[in-house]
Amino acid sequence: MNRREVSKQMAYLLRHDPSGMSMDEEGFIDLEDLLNKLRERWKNLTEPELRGIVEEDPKGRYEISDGRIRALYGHSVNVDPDLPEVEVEVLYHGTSPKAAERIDREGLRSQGRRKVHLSARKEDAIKVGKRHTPEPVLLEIEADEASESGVTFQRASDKVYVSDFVPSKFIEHIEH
């Protein structure tokens, strides 16, 4: 069993399609259903394995709970999971050049998840940024002053952070 491989499959199945599995309202399932699941592609897959995939994903993206689990952030599907909000002086964004554009005419908005993810470091937003390109923007979010205007930042784990939406004049180019 490749480990990596069955945290992308959770990811996917969690995030994307959890089809064929009871999810709530904030992103819940039931574990064994998602570990039959797992199971039909690894057929020897443990609950320990599996709860050790969770307690070691480096991003911290997924939550096990009273029999349950959840994808924090990265969702597609239609879930609001019950983060806590947060009042943080600076956050960070890696992107494109191009996306960069965009952001600086239209704010940060998601794209195809359903909030905007921030990162708590440079480091990390840059190597989300490399995703995309090998020489990324890194944008700086004022959070401080974005929430004193209303917007709302919630934590996801350590080094994720998501918000609905952070207008462009919160945020700005900075060197990296």
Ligand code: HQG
Given for the second form:
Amino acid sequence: MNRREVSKQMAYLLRHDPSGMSMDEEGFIDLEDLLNKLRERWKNLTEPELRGIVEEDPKGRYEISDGRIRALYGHSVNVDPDLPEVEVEVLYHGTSPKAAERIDREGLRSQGRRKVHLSARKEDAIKVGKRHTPEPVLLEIEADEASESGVTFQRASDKVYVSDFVPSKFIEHIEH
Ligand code: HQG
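Show the form predicted together with the named molecule, please, the one above being the form predicted alone.
Whole complex next, starting from this chain.
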């Protein structure tokens, strides 16, 4: 059992395609249902192994509560995890030069996912950007100023924050 492969499949099912499993409006499905689904591919996967993957996830991608499990961010399916709104000073976003150009004009808008994803740390944002391009652009979000004008930020994990939309006036290019 390759934990990264299992986690990738979990992320896919919980964010994009619960494929027949029943998901509530906060994105939870029964742990048992997910386990059975994953056992179609990893037939010996145990519940403790699944819980270990969740607990040790480096980005805090998942949450288990009351025998149910969900992804905390990254969804394209129509759910609202109802995450806590937080006030933070700055956040970061790494992206391609081409997307950065559009972001400068129209702000950070969600594309395939329901939310815009931001990082608490520069290094993480750069890594996110590198998924899209070899030489990412690093953007700094003036979250405190944005909050004053009504933009909200939600905390998904200690590393990942989400928002619905961030206007470009609160976004700056920074060196890295
Ligand atoms: C860009 C991973 C044009 C945005 C990561 C990004 C993250 C615009 C792309 C999480 C735009 C969307 C999400 C605009 C934003 N015009 N492009 N106005 N506004 N974009 O993959 O943030 O490892 O949906 O810059 O670590 O790259 O899977 O979002 O490049 O936390 O857990 O549209 O996914 O987490 O791309 O990544 P994505 P993302 P996991």
